[in-house]
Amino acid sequence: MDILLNLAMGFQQVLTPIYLLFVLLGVGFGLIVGALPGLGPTAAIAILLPLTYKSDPVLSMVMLTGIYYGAMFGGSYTSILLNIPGESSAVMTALEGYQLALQGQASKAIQMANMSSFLGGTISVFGLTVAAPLLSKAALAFGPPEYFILMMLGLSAIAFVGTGSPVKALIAGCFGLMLGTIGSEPITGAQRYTFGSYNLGDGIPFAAVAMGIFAIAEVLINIEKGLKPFSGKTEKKMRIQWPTKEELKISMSPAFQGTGIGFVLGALPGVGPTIASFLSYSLAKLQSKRPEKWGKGAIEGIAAVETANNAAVGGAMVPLLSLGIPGSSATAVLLGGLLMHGLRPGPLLFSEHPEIPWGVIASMYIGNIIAIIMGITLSVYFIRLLKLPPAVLNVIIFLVTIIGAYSINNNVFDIWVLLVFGVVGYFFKKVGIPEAPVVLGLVLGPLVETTFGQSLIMSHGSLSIFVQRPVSLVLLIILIIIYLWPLIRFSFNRLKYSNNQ
């Protein structure tokens, strides 16, 4: 009953013209930021944070939070239309969405992304409303051993995120893991494979690698084909195209599964939407009854990814508001915003300043509705990108990725990384090596190394720590089952075949 009363108070506050305007501004800016490669919600929130210093704290948090989940919506647009992931969590959306765009179904892919984002975002806000205290306690049960096994679960996705030969997917994943070793060693701080370059001290810039291996490689392929950047079909009349009933039916299970994965992983500090989207995609592909369609335009893959990365937003707000622990880089900046206004997130925030957490939660319900309306309305105009002349579109893709790579760190070195990995991505496309496992290995490799080292420090070098803790033991059993699943399935099918003879 207290929850309903507090939520009603939040809606009463937010459903006023000034608050609705700030929600609209935040979501709209977030959609644009999400669609532009490189910037991302974290940088956008950080840029606008000083402007909110003298404003009402609830108005500030409502707008900044709107940027966060609005960017999750917008990240899918350029992924689907141009094969440029606007957000790192949208890499897997590009894998399926761009293939649908090549088949003349760009609008359908975007509407599936919009609906999935709304579903994942709304359910996660409901979870934030009801289960915040419980999930916050569960998040505290995760230490380095649990995170290590969780990251290893994420690495198991390498075999599933690629298309074609599993061997080539493993080659790409190992290449990504090797890239992840460049920079400072996480435990001792020793420099590795930097060759004296201070630019590599923090490792290979992830965004530059992702944009290069996907977008620049696509431009090079298009130039090779004779400046034909969009080799697929385009509709004569630009209109909204919706998924069919059958497509919605097969997407329901991956969507709800992705929502659960995204919300739970989002509530774990440091995990975030990128890992949630990779894991959701791989599990959905593993369970699919038509695995041959994946990598060629499986619309249920978009549902799995977009629900996961949007649900992770609501999940990340759980430890922020309940414990004052940021669950992602974006919520770390939001934490700074609260501290800037003299507020300390945690249990006392709900009792001493209830208008802030409940105002933010209520605004997220409204903001998701605004986001899907804006997304559906603007999708027709985004699709018109495909009608641009080939040379113009190639130049736009090239310039957007160059600006995006430079804007992150204001460093020309990132542009060189972008171009180098554009050539690497071109080579991968020519020999049939999938790009997504490279990104997965680069993201998870340093996290695996860090959490493994921290676990051994905790146990004084003993590996028994992974089986002595209940949560890590359960995750370890799940990990073993997943890694042995192909063998288990082969043995089961062979036994079933023998019994039928």
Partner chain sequence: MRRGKISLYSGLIALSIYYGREALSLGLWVGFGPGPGLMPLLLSIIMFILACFLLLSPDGLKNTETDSFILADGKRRLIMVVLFLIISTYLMDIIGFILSTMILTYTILQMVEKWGMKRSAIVAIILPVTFWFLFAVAFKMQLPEGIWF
Contents of the next structure:
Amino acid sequence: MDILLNLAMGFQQVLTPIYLLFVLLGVGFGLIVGALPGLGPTAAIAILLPLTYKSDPVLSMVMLTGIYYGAMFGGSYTSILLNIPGESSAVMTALEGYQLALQGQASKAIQMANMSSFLGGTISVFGLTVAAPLLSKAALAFGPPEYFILMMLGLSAIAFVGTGSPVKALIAGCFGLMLGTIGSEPITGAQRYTFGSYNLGDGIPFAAVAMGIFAIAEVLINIEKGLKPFSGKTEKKMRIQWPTKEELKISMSPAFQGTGIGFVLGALPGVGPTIASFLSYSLAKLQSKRPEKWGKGAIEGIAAVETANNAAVGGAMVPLLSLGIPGSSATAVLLGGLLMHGLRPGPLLFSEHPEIPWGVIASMYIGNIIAIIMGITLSVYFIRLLKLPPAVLNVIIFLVTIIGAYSINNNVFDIWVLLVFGVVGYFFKKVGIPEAPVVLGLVLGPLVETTFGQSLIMSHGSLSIFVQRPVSLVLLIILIIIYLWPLIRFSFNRLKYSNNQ
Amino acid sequence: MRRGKISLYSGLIALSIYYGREALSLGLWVGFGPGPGLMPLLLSIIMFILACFLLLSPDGLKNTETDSFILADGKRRLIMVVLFLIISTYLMDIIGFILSTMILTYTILQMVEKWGMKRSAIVAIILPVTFWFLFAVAFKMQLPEGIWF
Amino acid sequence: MKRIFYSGFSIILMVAFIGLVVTGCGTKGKEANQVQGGSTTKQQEQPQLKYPEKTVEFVVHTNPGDGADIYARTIAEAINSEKLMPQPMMVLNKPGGSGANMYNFVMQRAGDPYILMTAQANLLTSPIKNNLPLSYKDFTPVARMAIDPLVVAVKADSKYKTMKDLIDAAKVAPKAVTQAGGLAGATEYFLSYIIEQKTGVVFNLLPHRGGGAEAVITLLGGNADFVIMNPSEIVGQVEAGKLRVIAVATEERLPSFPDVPTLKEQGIDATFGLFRGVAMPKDVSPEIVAYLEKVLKQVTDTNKWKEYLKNNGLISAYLPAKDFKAYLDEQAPIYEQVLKTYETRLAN
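Rather than the form predicted on its own that you just supplied, could I have the structure of the form predicted together with the partner chain?
All chains and molecules follow, beginning with the one already shown.
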């Protein structure tokens, strides 16, 4: 009952013209900036943060949160249209969506992404409304050993992303993990593979690598072939295409599963949308009745990924709103917005100022509706990009990725990283080494290593810590089953085969 | 194609050897457990085995794509584009975002895509300025600054 | 019908964006007005020095929303709204390379009087940790503004009530007590290092990639025994009764925790705090440094600054350029010594 009253209060506050305008502004800005490669939600919030310095704290929180989920919505567009994942959680969207775009189904893929984003976003806000205190307690039960096993689960996705030879997928994953070791080692602080350059001290920036290896490599290949890029078949009429009934039907279960995974993993500090999207994708592929279609334009893959990474937004708000602790880089910047107004973060902030969390939650319900309407509207214009002359489109991709890479640290060094990995990606593509595992390894590698080291510090060097804790034991069993799944399926099939004989 | 693949796999093997050698010097084990060099060493061993496998197995060298490793007529275009990208990135800090991307746009359109000089020049002015307005003015983001902006 | 619907939406979107741009420009316009207001009064005072004649940039080594960023924005905001300078001050973020990106940027601007930068503990630690070819001596100190004190905190239901409980537990065996903190070499380990030196115990250090926020989560989850943090990072949790502060590392008790004894009161002779200051590139003329030093002194008298200190639990500790330089000279060897022994300390 309390929840309903509070929520009603939140809606009362948000359903005023000024609040609606700020939600609209935030979502619109988020959609557009999120669609630009290299500028994920964190960057989008950070850009507008200084501008909110002078406005009311609730208003600015509502707007900044709007940017957050707006950017998650928008993150899928360039992944689908141009094969440029602007953030790690959109890598899997690019995998399936770009294939659909090449088949002339870009609009359909984008609408699927819009609908999935809306579904994931709205259900996770509902979850945030009813289950935040419960989930935040559960999140605290996760210590380094649990995280380590979770990261290893995420790494298993390497086996599921490639379409071709598994050895090549493993090579790509291993290459990504190697890239992840560059920079200062988290436990001892030792400098590794930095070649004396301070620019590498914080590690290789993920966004620059992803944009290089996906987008620049693609453009280089198209320039070499003299092909019209990004448009195997462009639609003749630039109108909205919707997914068919059958496509919606097969997307249902991945979508709901993705929402659940995204919301729960999003609530775990430091995990966030990336692992959620990887895991949701692999699980959905594992259950799919047509796994051969995955990696070649399976629309249900988009549903699985986009629900997961949008649901993670609602999840990421759980530790922020109930504990007052940011669990991700994006929520850390959001919290910075509150600090700028002189508010102290902590559990009491939200019981002393209930208008902030409930205003934000209410605005998220409304914002998701605004985001899907805007997303569908804007998609028509985004698809027009494909109608530009190929040469101009190539140049635009160069410019946008250059800006995106520079904006990571406001440093030209990251543009060099972008170019180097463009060339690396070109050679990988030529040989048929998939690019997604590289990104996966780069994102997860440092986390795997840190959490493993932390676990051993906690246990003073004993590996038994992974089986002594109940949560980690359960996760470990799941991990073993997933890693042995091919073997299990193989022997199961053998058994069936011999029974039929 | 075959030769290209062989050289790429050999490159990966060389990378894994270099990487593993560095890892050894980083220290494999510290008091509580794994040292900074342990994970890199494991990775380099895995990479070495995988790359050797591809190099030696007939599967690894089989043609997966129909085109050759580097197309003869595309080679020139490709090298030119990469060169222009390198030059404009080098110039980024010296002459600023607008000028260097103007050079990039113009050279790609005119010399790689063989557009007319006038048309290339118009696009080379419009695109960078539009982007500069969108990002630097409207979004208030920082872009590389040089002598100009 | 559909067309109208879509064009309607695109119009709304356009209007929204124009609005966005206008608000952006609006704030700029306001700053411009302030400039005119301030220039008449200020320039009469200082007729000989023609400075500043354009916007002064304050470079920050972190992303927007971070502690250092809020610090810089508070100073800029105080200067702009109180018209302490005839020209506005603008904050510029150069994150990355744990500060190295900013130091490199500022070093390239040697002699440029329109660049200020944050000078914090990072200035002393980052060059050593990352083997940078620079040191704090490559910059001109302008002023120290405040000290960010450090406090020792445990979970509210922890069995450690005082520092003595903690040390006694740690004395049972080396590494029996775990401290959660940021990445290797983070400043929160400096105080624990000093405590270790004074008491002869060895703590088990548990680093976190996500910095202080993640360490607090680990502590709340019961996976570590204590944290050492700046008050601003934990005061919310303390007020909510989730964490408890058992000691502060200052000379006197902190106004925000009047009941918590200092380390000295508990028999450990250790005081340590992190400074927050302002520096400039090398080779800036002394008149300009003197001018800015005076402006920053005026900042410390503004309400905005006082409110900032109170909200973040900082101690006002203004030092002019000369004293700040002496302070840095005195602190640098301490930081260096801690960092140098740190690696061998972790390896055992």
